[in-house]
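Quick heads-up: it's one chain on its own, the form predicted alone, in structure tokens.
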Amino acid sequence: MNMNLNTDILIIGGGPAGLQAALTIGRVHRNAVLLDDGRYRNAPVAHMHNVLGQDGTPPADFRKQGREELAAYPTVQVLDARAEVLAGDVTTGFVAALTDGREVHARRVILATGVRDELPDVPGLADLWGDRAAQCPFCHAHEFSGTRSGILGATRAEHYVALLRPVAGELLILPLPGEEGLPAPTGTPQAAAPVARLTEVPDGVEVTFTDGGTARVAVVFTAARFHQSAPFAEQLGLALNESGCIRINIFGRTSQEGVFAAGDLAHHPELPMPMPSVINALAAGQTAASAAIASLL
């Protein structure tokens, strides 16, 4: 029995961008297959914020609601499956080889697999990530308003100080190894020694420094690096921005005809990096889906 699938548009990635793309396609009764491998950038986060109408909603509940809404559209099929290889072009069609042995054949592709964060090499940071440690003040700072907030990394401290000063009761810059002696933004205290480890304690984080000293903060903000979470941009030979994200135009089109991208993995070249938020991912998913449908007409 042939278990392979054929569809108009293949969407790879089941986060906000992919779910919104599937909804947009379903609304005009085009066939779509959405592949979701269960890996999400915001998986460690208990509640997402800065999303009108969904502020404070757990990301898993948001995705569950999205899937339930997609069930009303018979032309959209959601598969809990992972693509391993993606090949083809707009002339011959695209083929995604799944890890379970199946193949999905599609006329167009929307990539929405996102990126993965690379945290500074500080013991204990990964255990705090998404809770007592975060990257985005827009998503994470308000809940800690009036408390002492730590800024991990002196190199990006000036940016964080400017953003957090109206929210935090107090700020403390926590240098990483190799950042000793970097000047702190005016009026902002900075620890004398680099951070050795971070440990969660009741109502906060205990910071241990390389000289043996300690400090307490309620939350830690730090800038993470990131990389593509899937190999498809490389497999298809897509053009990338300097950030490592897929280069797209304002319609979500990539450098290869028939391939579109949405969410954190892609951005317009005029931006220095993607705008990582659920709202932007939803908008990008809708735009890429509309453009993919237009290309089929």
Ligand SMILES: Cc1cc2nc3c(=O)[nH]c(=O)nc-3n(C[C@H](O)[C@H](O)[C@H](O)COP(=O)(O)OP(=O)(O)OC[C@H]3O[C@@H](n4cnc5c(N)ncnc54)[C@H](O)[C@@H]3O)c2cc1C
The other form holds:
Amino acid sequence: MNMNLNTDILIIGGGPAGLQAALTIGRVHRNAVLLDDGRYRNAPVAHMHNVLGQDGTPPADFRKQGREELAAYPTVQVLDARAEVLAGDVTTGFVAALTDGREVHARRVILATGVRDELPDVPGLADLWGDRAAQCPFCHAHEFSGTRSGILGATRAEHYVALLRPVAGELLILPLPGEEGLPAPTGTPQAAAPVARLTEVPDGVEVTFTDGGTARVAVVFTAARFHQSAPFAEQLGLALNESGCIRINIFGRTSQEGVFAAGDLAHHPELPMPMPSVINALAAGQTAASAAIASLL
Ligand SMILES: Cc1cc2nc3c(=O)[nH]c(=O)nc-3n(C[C@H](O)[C@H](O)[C@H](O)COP(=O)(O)OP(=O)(O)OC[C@H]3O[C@@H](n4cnc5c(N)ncnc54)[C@H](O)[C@@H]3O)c2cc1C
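Follow the form predicted alone with the form predicted in complex with this ligand, if you could.
Once more the chain from above appears, this time first in line as the rest of the complex follows.
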């Protein structure tokens, strides 16, 4: 039996960008297949913030509600499946090979596969990520208002200090190895020795320094590096921005006709990096879906 699927628009990714793209396509009764292999960037987060109407909602509840809403649109099919290889072009059509052996054939593709975060190489940081360690003050700072907040990494500390000063009670810059001696922004305390290890304790994070000293903070902010979480930009030879994210125009079009991208994995070249947030991913998903539909008309 042939288990392959044919559709107008293939969406790869079931985070906010992909789910919203599917909703937009379903609203005008176009066919779409959405693939989701269940690896969401905000998976370790208990509550998402800065999302109007959903401030504090657990991300998993948000995705579940999105899928339930999509069930009302019969032209949209959501599959828990992983795409491995994506090939083709707008003339011949696109083919995604799934790890379960099936293929999805589509006239257009929306990539919404997100990014994965490469964290500074500090033992213990990954265990805290999304809970007592995060990148984004807009998402994560308010819950730690008035506490002592750590900024891991002296090189980009100035930006964090400026953003966090009105929220945090106290700031402490925690240099990474190799950053010792870098000047701190005026008036902000900075540890003399680099961080050796971070450990969760009941009321926060214990920081151990390479000289054996320790300090306590409630939360740690640090900048991660983004990487494409899927190989499709490379497989299709899409143009990238310096950030490593896919280059798109304001309609979510990539450098290859018929291929669109939305969410954390892509941004307009005027931006230095994506503006990674649930709201921006939703908006980008809607834009890319509208553009993909327009290209079919
Ligand atoms: C620690 C942390 C906290 C955050 N907190 C907030 C917050 O409070 N508020 C906020 O607005 N934003 C927050 N963000 C940012 C937010 O999580 C992202 O901006 C948002 O999830 C981006 O959505 P997306 O759809 O682009 O990608 P994602 O949500 O990462 O979804 C990517 C999708 O692609 C799928 N996928 C990838 N590869 C494949 C493949 N080969 N085959 C099939 N499917 C595939 C994945 O399974 C997933 O479904 C946070 C991020 C982090 C790291």
